[in-house]
Amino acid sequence: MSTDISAGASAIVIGAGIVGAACALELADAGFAVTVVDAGPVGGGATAAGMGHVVVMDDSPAQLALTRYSQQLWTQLQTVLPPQAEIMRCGTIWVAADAEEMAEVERKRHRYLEEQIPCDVLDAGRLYQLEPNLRPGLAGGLLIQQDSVVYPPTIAAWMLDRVTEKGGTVRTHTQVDRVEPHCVILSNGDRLAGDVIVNAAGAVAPRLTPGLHIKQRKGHLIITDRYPNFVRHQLVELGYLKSAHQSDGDSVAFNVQPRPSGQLLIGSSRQYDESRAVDHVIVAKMVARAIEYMPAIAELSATRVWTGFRAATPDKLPLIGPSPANDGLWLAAGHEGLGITTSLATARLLVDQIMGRTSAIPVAPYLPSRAASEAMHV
């Protein structure tokens, strides 16, 4: 589909999280008259609940392409973001517990270098120089230098401020009841017409577009008091990949992030559970896993624990492109734990399709129409 922006084309984006905000800004930059609608505040939902880790992941070639492309877009954007974005170019260390996981380090290094992604293999000595609070006996790790940490709610707000400067409108605390062809119906009965409608509503996207293969996947995070330099890089156990991508059941993994404030974010967990309540059994397992890798965490004070919902697809890739079932509706949802990382690439790929432009990476792996294929079903 190609939209005639010279005729004053309009776009409605449902969702004011980081993905919706990125889509709205990309559309506004392309000349659309943009309206953003969200049932909550700007940067709420998964955007407020997540870690804000901008990370290259290589679980599949399509995931690697999308995360790498988006990281490159983040590198460009970070030069103009305000201090409130809390950018830390701290890098990620994938921690290897034993010789078997060091073999995985070598595999990842080879794959990343093929894509010209800077990385360094760390032996045990170098690992402890960089992160002395890790427990003794670990084998080493892989440092990805260009990964970073950001504060997504502030960035979503900054993006939408740019949208309003370009003449757009942002309507928060406004519930969408349903989506019709080229029209959004609000819960108060108001109708918003748009040449383009984007469903970027995250975990609630299937309510507005029935039939989407998206499930809510619950996660917990803990934030500590201030302990400057206790952790210097985003630290993730190599076992995280197995935990993050198992299809069923509850799981936890060691995942600790430093914040500019000196606080730590401690994760992570995954559950198919629709309750927003904190699951203290899962939190206890998550803390135990963190202590297993960094024993001194047991001496730190936590200030808050919260939950959020990732929007998960069966093949672990987002839906980016036209809805097969609704004329004028476009999808930007299903990012699970990579919505922050892939928000910028999602927006660019989506608007490339709307405008009929050639994209920097192939869009086929992310098209919603793939949901009809057998590979998308669990």
Given for the second form:
Amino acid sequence: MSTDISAGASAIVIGAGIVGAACALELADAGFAVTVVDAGPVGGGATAAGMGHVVVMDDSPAQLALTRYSQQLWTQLQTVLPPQAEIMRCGTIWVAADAEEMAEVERKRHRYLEEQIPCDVLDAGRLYQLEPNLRPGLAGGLLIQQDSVVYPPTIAAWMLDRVTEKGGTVRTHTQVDRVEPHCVILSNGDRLAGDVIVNAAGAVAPRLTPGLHIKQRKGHLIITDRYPNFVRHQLVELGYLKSAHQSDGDSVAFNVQPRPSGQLLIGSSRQYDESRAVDHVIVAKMVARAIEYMPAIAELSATRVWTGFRAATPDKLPLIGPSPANDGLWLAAGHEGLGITTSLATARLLVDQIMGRTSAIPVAPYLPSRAASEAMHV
Amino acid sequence: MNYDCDVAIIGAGPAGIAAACCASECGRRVIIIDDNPIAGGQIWRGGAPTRQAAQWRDRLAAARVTILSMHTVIAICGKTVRAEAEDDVSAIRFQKLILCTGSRELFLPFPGWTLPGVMGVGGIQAMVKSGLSVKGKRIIVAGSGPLLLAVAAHLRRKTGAEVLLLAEQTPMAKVLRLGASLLASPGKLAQAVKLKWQLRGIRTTFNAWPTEAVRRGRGLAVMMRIGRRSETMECDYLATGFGLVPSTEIAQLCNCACDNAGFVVVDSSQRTSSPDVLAAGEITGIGGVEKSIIEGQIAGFTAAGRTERIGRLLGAREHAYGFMRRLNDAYSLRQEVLRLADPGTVICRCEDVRLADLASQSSAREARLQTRCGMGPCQGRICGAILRASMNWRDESIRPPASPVRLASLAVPPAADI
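Given the form predicted on its own above, produce the structure of the same protein in the form predicted in complex with the partner chain.
Now the full complex is given, and it begins with the chain already shown.
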């Protein structure tokens, strides 16, 4: 799987979002001469549109392994990031509405403890103590202390500043027309040659690498005026995975995040929809869901509603590794709603493969070839 | 509440009122949506301060127009305006939409512009009208444009304040040229003469602007640049205004094309680039109340499908446009006042972003992503105009709601037929 990389080898990373930026930094650290290209500004796609929640998730063992590993890498990185990264270790509370969900809290706690992820089961009384604006009648929750929130666009920029310091080049507002073996062709006709080419273009990755099983999954977020301490932890309904992924249709879930500014981010929605426009029907459902869990939120002032596109794969895991089709092309895309969390592990696992290093966790579940073989059996 | 109409008009200033009267008099069902308690807009605030305002108020009362006051527009969904009322969301279905959303003050940052006691000229006027006592207070009025004169005259005549200085950044020669051109407009000339009379005794300077304000005692010390001299003056309030900029959030939500200066582009019938959406008044150009009334009438007739009636208004509009060009030329902002901020000066008050923070950014979008400039509660309404004026950065990123609204209002689903 490893490529024969000599000293002074070059790498082109397509995408200056947090995944591309993390890959570029990892490649620069490994000695590559790195060029990053992006059609927009640094961190202007899903990196800017999302919540910036660094969270361990357990939808599947592979997801748990990847998010946990990535969170460890975040803990290391946090010590050197600048204040503009706005890191707030507020923890996540998975909110359980009823006894059935409390049973799931127990199962979830068990899975997390097996991976040595500290967590506390909250009964209803403790839940209200921590989050008094939740509605009465909820059953309890699970608190994951080490989850945090960050402001991703400044982190992507910080990473790319490090790449530049190491001699790399960042070309924003530069459109890629197509990718050929060991070569990226820009829309202006320029050709950028690279020993390694990384497609980290998020939801638009399939435009450059046809055949990728990545679909644009639209989401909405709302930001409010400042209400310090109205919410203290990232709050997510325990049914989140159920509502987020149960069907191919539209879904909403209660998901509220406190920002260091005192503002609240309110989500979340999922739709397969190519239009960037705000869909007021699903926004109404999303807000109604938030009010259901947190009635007092109804009176808060909303200042902005926006949309973004997640890069969704059929098995909800990213594609990290060599492209099955194209020599010299590597993929780091398809992170759905977890790109901020898993960006660091993605970069590490990708460059491990490129350099022929052994990875800290098995890479097989994320190899792009698994999607291709899956697709053949559909 | 759900409403149905032929012509929906957003904004009840002079343009909106004129549009409503004309469309209604042509037999169309008209609804005006306005966020103030009483129609009149900024210039006719509080109803009918002038004879012209009273005439239009009476004409509006005679027309059968529904006025939804205290309504904040959330978004335009297809051919429906969604607006937040006191404890409800109104959906107003329309065939034609006329945007008359007016303008707001342009603030320009200088060291000290965020201190208490430094405010906009429109802001101090509104606060005085709603009860702030400035009797015996020393006030400097500085900036650019005719609004300075009106506010200085009001402060002096109606409030017992002491207006220490009226500082206009433009050269006197430009204003005299504008004055000379008014000889052809007896009405405007009379207004100008009256204003000049009301300002008698107030020290008035041209080529003058504030360069810095600092706290001194319970008031302010303001460093003024007056011609080639510098002068430090103590005062209680510094009221600044550097002209007006259009409020185009709703027009941008409707995808109406705007020109480089930020104004909504309209054709000779006041149609925008967006189908069935028209615009009139200050959002198409800052030209005063006459221009707004003429454009409003044309928009009203166009929306009513009575374009044959706009012919007699076109000449008057050309005349108003001529005045607008002379006005904007006379009060164009000099480079010095666009560059008063130092690296430590706050540009975005909501997010506390300073000029130095913007140094490594190259567009409004990058500034927003990397520094949060314009991401706060005002959503760039103040700093966006500053960046456009001083850096020529355009932020096209307008998202709903058009103004902040309660989350409860966003939870109300749009009607099923939209």
